[in-house]
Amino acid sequence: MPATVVGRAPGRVNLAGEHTDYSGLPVLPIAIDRSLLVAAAPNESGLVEVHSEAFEGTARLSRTTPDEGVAAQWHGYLAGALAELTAVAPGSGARVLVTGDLPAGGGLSSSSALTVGVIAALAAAWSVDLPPEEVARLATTAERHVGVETGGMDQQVIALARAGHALRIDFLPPAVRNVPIPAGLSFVVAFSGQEAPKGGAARDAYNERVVGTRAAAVLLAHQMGFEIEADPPLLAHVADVDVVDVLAEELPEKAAARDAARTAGIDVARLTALTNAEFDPALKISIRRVARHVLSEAARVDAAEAALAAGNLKAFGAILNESHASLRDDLRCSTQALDKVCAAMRKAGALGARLTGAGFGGYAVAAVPAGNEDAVIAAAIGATGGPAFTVVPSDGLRLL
């Protein structure tokens, strides 16, 4: 049976606001001109069969018990998508083909593009009209099925972006606005030579930082004399206090989640509860450095938006450099390869460069004066072997 719907879900490059979304603090990403195409044809089989040109084998998942068919890591995203579609899209089965030019495993959000594209294409194939905001919401929860407690940045920009613009996303309260990219500014992305895996040690390291921000939030609130009532507690709940940056320097360098909870007088489960993963409450985790990065990075989102609005490309580049230094030194999610490719792109004329995505490998992004792209690309490839290429701020999700 021929496909009845094809969804185009682009990749994502984040410009500012890295590791802030799961703390309820703002981000400033773009959707890019590389994407996944998800073609879907409905049937009455009760199975969703998905073939991806990027991976070997075909996933065969039951609509009623999708988790039982997970035989490879990428199947977990499909199972999460089907689980979230259960309540909103009662279709029986489908055949799905995934293709496209978006690199997998490099931190350009191929997993989120897959999840968003599959949810949108299957819902449309089953005659369910989902607005892009709802697709993004479902996709965010779906991705947590694989055990990574992600925020909602990737899914929202993939669903909602507008060509020629970055998307400023706020989470508390929820809001989005388009930020025009000024003339004369180009973006180059470069692979570090190391994949950015979502499983294993990288998943645990990511979740450790999530729990670290929660512990920081309740300890800061405790210093200020109140308790955060919302669950999970987020740094966004204390970020607007004038002295929060000063108080953050008084946080413990490291502490176990159970000790932070005891100090704040709360149940430790409020810090360690994750959608589909376990977290050891006795594990000592970074708190002061994580809080320092997240709070300063949220401020850099405001500064980056202002620099773009003013057309101040030099200031924007400096913000990227500051962000990378914070990700390297405080959040500690950079690698020697990412540091090397960023340095090479700056030396070749980039205004600024930083890792993009969760880190631990993957891609870096450079802000480049128009006309200097080739030199920056050559320097990046010389540093790590590539690939490296320009990306263009593009539209989000489209059903074709």
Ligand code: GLA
Given for the second form:
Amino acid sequence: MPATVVGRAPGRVNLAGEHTDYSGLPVLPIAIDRSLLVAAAPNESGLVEVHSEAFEGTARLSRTTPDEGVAAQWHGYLAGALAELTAVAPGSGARVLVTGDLPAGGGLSSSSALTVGVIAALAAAWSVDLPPEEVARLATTAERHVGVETGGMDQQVIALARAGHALRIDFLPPAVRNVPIPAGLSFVVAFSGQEAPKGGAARDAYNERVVGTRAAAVLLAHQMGFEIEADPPLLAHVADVDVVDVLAEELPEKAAARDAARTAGIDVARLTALTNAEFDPALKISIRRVARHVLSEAARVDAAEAALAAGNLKAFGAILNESHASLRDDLRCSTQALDKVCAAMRKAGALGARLTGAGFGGYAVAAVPAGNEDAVIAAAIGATGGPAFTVVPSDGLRLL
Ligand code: GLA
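Now show the form predicted together with the named molecule, given that the preceding structure was the form predicted alone.
Now the complete complex, all chains and molecules, led by this one.
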């Protein structure tokens, strides 16, 4: 039996491409120098026990019926991870300890670091060789287990990132490439003071955006005279058409998924199907604005990557600001505290600032000329109380 295995899974900060991944459109995140350490020691108990310093309440989950032992929200991620591991890793039991310096529940993707770290460490403890791409794929489905129809950005960057680089991730077709961070560019992240837990209202608000983009996709395809055959239908399936931006402006402001499906002549379940959550097909949801955000944000990913490649820090900062405005006004996932902390960081010398991650609370990120970090951190703490700190683009998952 192998000895204890230790995995290090970092948090992530997204630089560009927010709320685009679940539309199959690109993202540009970094892994950061804050991480969870997951130590796993295998045994034959048939039970996976997980104790965490970052999350409260030890989990005791049966290897065969993990859902029955879920007693806290974070246990749901573990149950999802165990369910995904069933098919690939036949190990019996394990004792797992999670520590680290990645703040939990705040939007730096502690949940994905947990699922990625636990899947990688358990697989290794059970003597199964899982490539990081496969860890990311399993962790994405594991995370949907808690009812958030996440797009897969967090798990991929956490599994695959390289120090000193952002990771450009494309989903359709899948591809990743490392984008060097130019000299002179630093990143500061700042907590808004509001947690962004992936449960309750935030989960429903997130899933509403997911279904809204699917509805926009089928309505746009219908206007263009074709039907998207893939499931779920994604804005990526129509995003390449030249006139898509113009047509998107003709979408209904709001509509129920059931009415969008009727107009497009498709079964509504193709819009509302979520891995582990219900969605009300009669609920009126935002369509035009979410499409406008996602299509413009995808273009900003290309622009942000080009600005980094050219070392044009000013242009890069401006893209962050535009992204924040679009997330605030069109996708509508900002909060007053996030707006406030971004404004404070810009005023203190940041080149640009935006919310990062799903929003509805959590963290903002600022692009800062190297040397100006302290002033930006002080301004952020003055605005919302912090914490605020620099983050360094770091390596993804490592088995130590
Ligand atoms: C969360 C999800 C990601 C992504 C972001 C928004 O972090 O887990 O998949 O959708 O929100 O960009």
